[in-house]
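Just one chain is shown here, as structure tokens, and it is the form predicted alone.
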Amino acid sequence: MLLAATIYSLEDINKFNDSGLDIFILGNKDFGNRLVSSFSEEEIKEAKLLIHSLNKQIYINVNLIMHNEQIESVTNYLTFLKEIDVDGIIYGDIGIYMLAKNIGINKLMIYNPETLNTNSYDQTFWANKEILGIVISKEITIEDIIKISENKTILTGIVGHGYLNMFHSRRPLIKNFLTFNDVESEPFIDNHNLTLVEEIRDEKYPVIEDNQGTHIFRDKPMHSFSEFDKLKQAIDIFIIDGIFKDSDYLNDVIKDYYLCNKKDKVKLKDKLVKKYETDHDTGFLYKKTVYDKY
């Protein structure tokens, strides 16, 4: 199984490579949601050259919800990614798949609509569309993940560590709220230190507003150390999302999963579970959602 992670800067590439990372995920704020950092085209070019020199892979997040007036700019960006020869493009909007198909890069595309890949036929459908892979929904159990992956015919990944997004609106909700209350909004945009607290709950939910709208996350990041042996037998790509954390934290996490990927030791897993269990949980791996896709 390959380890993939979002990165904060070009300086992270050598550091994370030494820690065992296989796939580096980058994005640009005009074309990606919930990024840890925004990389310019020149920075992406530089990153691609360095990552390929290390014999590793580079994936680009193009997971915006595209509006009609963005079709031309997204097409130009996809053409740029084709020209510099990236290894994968993560998307969630089917319109972006159609643009990619039109320019002949559908085989680079990885479909991650966040909540919709919940059955084995999703794999079959997208395999017939000749894309690179899919990311299974983050809101289904490990039992379902393993079952879906039994007869996979396409690269299959999961987000296995990090904060999970649970709400997205294209509306600038933070800006609208602050403007209504006569508060200057600029310091609060792209601010990763904000939390939302409900009156009837104690949890603090991280919330950000970026170029693509407003996003609310679960109160705790997830980890998958106890489940890692089962997952690595079932899936191809294990994604670590570093949003709301920093480079040092992410480097430690990559090292820990790299050890899990190379060794099968119960004591190691127990040690890592204890390390993270106080401020992490297992997400939806054991929580059957009450919401179904119809």
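All figures in this text were calculated on a predicted structure; none of them were measured in a lab. Residue numbers count along the first chain shown, from 1. Take the two forms, find the largest set of C-alpha atoms that superpose within 1.5 Å, and that set is the rigid core. Compared with the form predicted in complex with its partner chain:
Taking 2 Å as the criterion, L272 counts as shifted between these two forms: its C-alpha moves by at least this amount when the rigid core is aligned.
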The other form holds:
Amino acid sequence: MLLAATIYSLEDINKFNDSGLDIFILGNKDFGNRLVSSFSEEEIKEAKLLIHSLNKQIYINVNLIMHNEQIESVTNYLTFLKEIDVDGIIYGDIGIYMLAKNIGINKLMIYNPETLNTNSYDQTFWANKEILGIVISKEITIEDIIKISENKTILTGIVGHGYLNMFHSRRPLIKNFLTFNDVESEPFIDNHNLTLVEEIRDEKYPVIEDNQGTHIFRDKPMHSFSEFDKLKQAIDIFIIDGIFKDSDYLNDVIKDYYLCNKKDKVKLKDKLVKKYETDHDTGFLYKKTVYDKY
Amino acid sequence: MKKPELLAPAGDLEKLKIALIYGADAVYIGGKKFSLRARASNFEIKDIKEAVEFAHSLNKKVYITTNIIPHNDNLEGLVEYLQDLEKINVDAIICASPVIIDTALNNTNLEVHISTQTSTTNYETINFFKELGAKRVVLARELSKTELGLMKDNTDMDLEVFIHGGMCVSYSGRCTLSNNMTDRDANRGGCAHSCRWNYQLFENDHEVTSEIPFSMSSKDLQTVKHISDLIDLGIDSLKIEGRMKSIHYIATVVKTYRTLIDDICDEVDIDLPKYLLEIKKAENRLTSHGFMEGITSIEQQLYNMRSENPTQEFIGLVKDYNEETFIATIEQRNKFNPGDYAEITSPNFENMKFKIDKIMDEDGNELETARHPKQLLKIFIPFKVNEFDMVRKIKL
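Form predicted alone done, so how does the form predicted in complex with its partner chain look?
Now the full complex is given, and it begins with the chain already shown.
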């Protein structure tokens, strides 16, 4: 299994490489959603050279929900990524797979729609489309993750650590709300310090509005320290998403997972919680959602 | 000018009949399996068969939603279920998950429509589903008329567009608010509508504004003013949302759009205020045109809890009419009294008003008021009405 993580800046590359990271995930805000940082084409070229010189891999997040008027610019972007020879492209919109197929890079594509890869057939289906891999949906239990991975023929990953997204609207919901209340909205766009609290709950859900719409996240970042050994046997890529944290936090987390098999896993989590004053949970790994009886 | 299909929801057999009688060309229903409304469904295979036979007798269609995003343990019986649907001649299934799409295509001759749960927002995705063998895509609700035009220009696939009803504020299929906040899986029919709740917005520990709660709740979609454009674009099917809505809602909404589509295609002068007034009678939440004109603004959001109630109240469903005595038998739906003013809405004629005189029970006893739901009552109506016509209380 390879460890993958988002990076905050090009300086992270050597640092995270030393900590044991295998795959570096970058993106640009015009083509990627919920990124920790936005990298220009020049920066991505530079990152690619450095990452390949370290014998590591570079993945690019092109996970926008693509609207018709973006087809041309996304095609150009995919062509650029093909030319500079990245190792993987993460997409969440099937239209982007079609564009990639047209320019002959379907074998670089990793499908991560976040909510739609939920059963074993999704693995088979996308394997038949000759892509590089899929990322299993975030609301799937560890039991099902293992089952889905059993007969895999393409790379299969999960997002195993970080704040998971739980909502994406095309609507500018923060701007609209503030405009309605006569509050200047500009300081609150692309602002990573905002949270929503529901009226009868205590949890604080991070929320961002950007040029792709409005995104709401789980209140706690997930971790998989105790499950890491089991997951290692099942999946190929373990993704760490650093959104709402920083480079130091990410570096600690990468090191922790890299050395996870040699350490006390409960202590790893407790140390992280204490150092960064952030509680973590295990997401949906043990939480079966209901749908017919409640 | 190509006349688009008018597609309506039906939560049960009565609603299905109402939708078709009031002018829908097709209805969509959820069975007890693989549907996002499975929990509330009344449709066993035998009921779906009855629905299909009824629709086909009117040369109309029935589509079955099999639109869940299944996990591994939700797939038992899928092939058999789809084969059963094929045997009873349903006209199509509406689905989103590859396992359901491929199972249908590989094991049956069912026509496959791709659900809005896939949030299809571009023509490349449409063409992907075409290559798979689907016949139609139900497009995402986040598309403007300009985008719809671009899509129509770049595919020959059948396109279905939502024109009326409740809206997910999230891209459909991409939301797990409910999963996270209530452990209920939105993509398997458990949505708790957490997007309709009240929130506070903080920056760090400071509340950004406390004037009113933060709300992301969407107004319902209503596109009376846009139907003409959608017809010009060549959209193949215009879809109304609301499998949980009442028969009065279904009748009113379907009839309004039916008349509007017919009038546009017959090139009759369109009196938009008339249609807007009529559709308002079914409104139980404020409405807007959604994304028809592009990215939404405050006009598309609900910022207070107050929703306007319908100004007209549905008081009875006509079951029978005696042309000699002018006495109609109606089934009570809301309280009314002698002396109330009422109007009849009917699939067969424009709304007609009358004053309610005496109200009698089935045995001819005169009643002071009609207060019992579903009680059969007899009232005098001075013009011919038909089974399935509806009586609304109005203020003159």
